[in-house]
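Just one chain follows, in the form predicted on its own, and it is written as structure tokens.
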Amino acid sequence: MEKIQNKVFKSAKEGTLFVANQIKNLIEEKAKSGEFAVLGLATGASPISLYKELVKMHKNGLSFSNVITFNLDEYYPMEPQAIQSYHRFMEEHLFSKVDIPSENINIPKGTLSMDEIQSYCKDYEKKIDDLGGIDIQILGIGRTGHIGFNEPGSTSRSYTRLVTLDKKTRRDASKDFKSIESVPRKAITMGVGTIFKAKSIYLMAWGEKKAKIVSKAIESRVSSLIPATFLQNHPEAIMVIDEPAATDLKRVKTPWLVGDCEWTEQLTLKAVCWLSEKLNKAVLKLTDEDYNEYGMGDLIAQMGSAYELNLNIFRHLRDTITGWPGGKPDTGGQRRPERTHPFPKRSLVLSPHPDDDVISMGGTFIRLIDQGHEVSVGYMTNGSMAVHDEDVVNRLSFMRHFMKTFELKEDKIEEFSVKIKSFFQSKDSSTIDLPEVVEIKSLIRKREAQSAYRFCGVDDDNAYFLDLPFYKTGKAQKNPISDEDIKRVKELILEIKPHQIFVAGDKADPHGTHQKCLEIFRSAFQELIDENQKWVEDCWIWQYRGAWLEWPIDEIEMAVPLSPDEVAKKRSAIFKHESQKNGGVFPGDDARAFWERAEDRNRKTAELYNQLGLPEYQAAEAFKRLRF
């Protein structure tokens, strides 16, 4: 079923090291024979870790003096020093940190006139050919299946040229430009034919948000609708992916359709739920014939009968459902996701942005408080990047009119407002906000969060704004995680010493904040474990998802059902975040407001449980245990 060679690594870090070593070996071999190593380089999120590894190798003695590089693409038009420029990207992540001669660097120019582009592209192509072609070409993959900026419809014979960008590609890029309207509509890119002339190709893809397109590139027939499938015809093309990016491959998603399986408890649960959904039959209605028809005859032989298997799975699913996310008092706690004791619990909710707590687990948040637990919430970043400039202007205008109406001393607010308004008028997509603007946006998010947690029933004394440093760059690309980030989270956990912690386990948000916050939490909690903090052993960690994806049904370990009234109350809590109500700055692929996405996701989770034969609820929030 797989039509292109691929290597699946446990983590992106391991996959990155594999590719970095291929490049290192090439550079060293070419240096021995006095030749140039010609590299084709990519930009975007996937190769950032690769460039970090190459820089590390350079510090350990690897010279780039015999390296010539050709970048895949550049936006058009685009100034080389603009924040979103691939010239600047490469300079910041690689070229300024290694000893490559500047004359050996080639990146398509985004400042050409339209009359110059055609001849420039021919010269770019000729320069590659004159060097004997690219030795190693690095690629990423977009959600449309594009490689470089070769969008659906590109041919295998396409060469370096000016192209029009697909709307999905522009939407994905909007995280860097702050709005889709600011994303250039065109780009200069190497063609598929140019890429094919490379001697070796490594396409890297990390994370579950790339899983669908990765499976299509590997398993679908060659088609111009998915340009990455052209790589199936290249003799030395390898897709290097991590386990999350491989989750949609048939051998991972439905291995029983591919060959014999080792039937673990987790795989059995996954297979039965899949079959139930596939046939639109409740779990308890599945028959021996159903299992045999879909490659699970050996599972039935192992279990004895469909009846026994169905009953085991049904009981498991039933026992994940609870209306007591903090544990139910005066019960033995059997068959419930959370422990009965201690009761009440100290519960800590960690929210990457100031609204993730109510968007992702608002119903559970409210229920924990209503059921008497001591709930604290920690907002990990200030969320300032997700506030529209217009919201700042509106609030400053309100303040001016408020002060005039009540004849209050205006002080310097008029002068300050004029300064901010003037800044916004001259601002473009590459401009970083003034410190004053960042502060105002941070205050907007903080006040909205306060309104939401107070509505839910949390006191100000139990709310913490950590303002982690990694987030404070003024642009989509964040700083590396620092010791200070970890320290702040660790100190909060130590102060509360919670019995349960709720953290965001979502890696699908468009700007990666959730993933970094999870990494910071894991590091902080691991330090507490290493310090032999005894109370840590009794602290359970529950992961929730964000506004983009939900846990697969076979991974859910606690589902908290919500009534219609609770759904309405959760929506009211989300609405307290007025700056996000009508669409965030970084919506990702889904243009709906966050409250709409959350309700739709929670409703579908409840519907899925009902489809599998469980009770029918209005909605349900799902959680998965994180174990160290």
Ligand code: F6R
Given for the second form:
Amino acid sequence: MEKIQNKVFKSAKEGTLFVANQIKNLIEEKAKSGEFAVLGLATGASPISLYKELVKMHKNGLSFSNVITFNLDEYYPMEPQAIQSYHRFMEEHLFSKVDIPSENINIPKGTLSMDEIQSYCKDYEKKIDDLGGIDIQILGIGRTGHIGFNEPGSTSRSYTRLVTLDKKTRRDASKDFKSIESVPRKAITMGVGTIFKAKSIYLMAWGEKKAKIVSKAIESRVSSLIPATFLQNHPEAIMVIDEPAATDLKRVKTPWLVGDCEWTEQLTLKAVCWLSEKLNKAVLKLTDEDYNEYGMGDLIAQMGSAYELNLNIFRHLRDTITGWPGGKPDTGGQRRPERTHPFPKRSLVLSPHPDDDVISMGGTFIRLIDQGHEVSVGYMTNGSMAVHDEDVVNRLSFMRHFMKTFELKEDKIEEFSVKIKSFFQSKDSSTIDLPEVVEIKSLIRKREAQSAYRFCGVDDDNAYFLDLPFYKTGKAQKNPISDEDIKRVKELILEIKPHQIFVAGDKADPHGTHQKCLEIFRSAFQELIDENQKWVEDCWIWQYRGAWLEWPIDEIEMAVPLSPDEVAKKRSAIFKHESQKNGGVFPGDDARAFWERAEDRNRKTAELYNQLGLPEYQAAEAFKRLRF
Ligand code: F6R
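Next up, can you give the form predicted in complex with the named molecule of this protein, since the form predicted on its own came first?
Let's see the whole complex now, leading with the same chain.
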């Protein structure tokens, strides 16, 4: 079933190291024989860690003086200094940090006139050929299956040329451009034919967002509708992926359809849920024949009968459902996801952005408070990036009028407003906001978060704005995690000494903010464990998902059902985030508003439980434990 050689690594870090070592070996071998190493390079999120690793290798002695590079593509039109330009990207991530001679760097130009493009592309192609072709080509893969910017429809014989970007690609790119309208419609890209001439190719894909397209590229037939499938015909093409990106491969997703399996508890749960969904039959109605027909005969043989197996799985699923996310008092509680004691609990909700608490677990948040727990909330970043300029102007205008109306003396506000407005007038999609603007935007988000948590029933004394420094770059790309980030989170946990902490376990948010927040939390909590703080042993961590994806049903360990009224209340809490109502600044690849995403997702989770034969709820929020 798998038609492209692939290597699945436990983490992106390990996969990256593998590719970096291939490049290092090539550069060193070529240097020994006095030759150039010709590299084909990609931009985007996937190769960032590779470039980091190469820079590290350079610091440890690897020279790039014999390296010639050709980048896959560049937006058109695009000024090289613009924040989104691939020239700038390469400079920032690699070229300025290694000793590659500048004349050895080739990146398609985004500043050519239309008349110049054709002959420029021909020369680009010829330059590669004259050097004997690319030795190692690095690729990422887009949601459309594009490699380079060869969108669906590109043929295997396409060469360097001007292309029109697919709508999906532009939507994905909007995370760097603030809105889809400012994403260029065109790009200059090497063709599939150009890529194919490379001696070896490494396509890197990380994270579950890539899982669908990775499986299509590897398992479906060669077709220009998924340009990455062309790699199936290249003798030295390897897909280097991490475990989350491999989750849709048949051998991972449904290994029972591919061969013999080792039936662990987790795999059994996954297989039964899959079969129940596939046949649209409640778990308790699955028969021996159903299992036999779908490659699970050995599982039935092992379990004795479908009856026993069904019952086990049904009970497991039933026991994940609870209306008491902090544990139910006055019960044994053995069958419930959370412990009965202590009651009430100290619960801490950590929210990466100022609205993740209500978007992802608003219903649970409200329940915890209503059920008498002492709930605190910590907003990890200021979220200023997602505020529209227009909102800043509106608030300033309100302030001016307010002061005038009540004859409050403050002539500076006039001057200040003019300064901000004229900044916005000269601002384009690559300008970084003035510090004052960032401050106003974060104030806007702070006020909104305040009104949301108050609505949910949290006191001001129990709300913390951590304003983590890693987030404060003014652009989509964030700073590396610092000790200060970890310290702030650790201090908050120490102050509260919670019995349970809710964290965003999401790895799929567009700018990696959730992922970084999770890493920061993990480091902070690990430090507390290492310090042998006694109370830490009794602190349970529950992960929720951000606005993007839900946990697979077989991974859910606690599902909190919501009634229609609770869904409506959760929506009201999300609506307190007015600046995000019509979509934040960076919409990402999902056009739905946050409240819609949350409602669709929570409804689907409830429907899935119901389809598996459990009660019918309006909606459910799902959590998975994080164990250290
Ligand atoms: C970048 C390029 C694109 C990306 C692809 C994946 O030079 O040509 O094909 O490799 O869009 O992008 P990321 O890695 O951002 O998911």
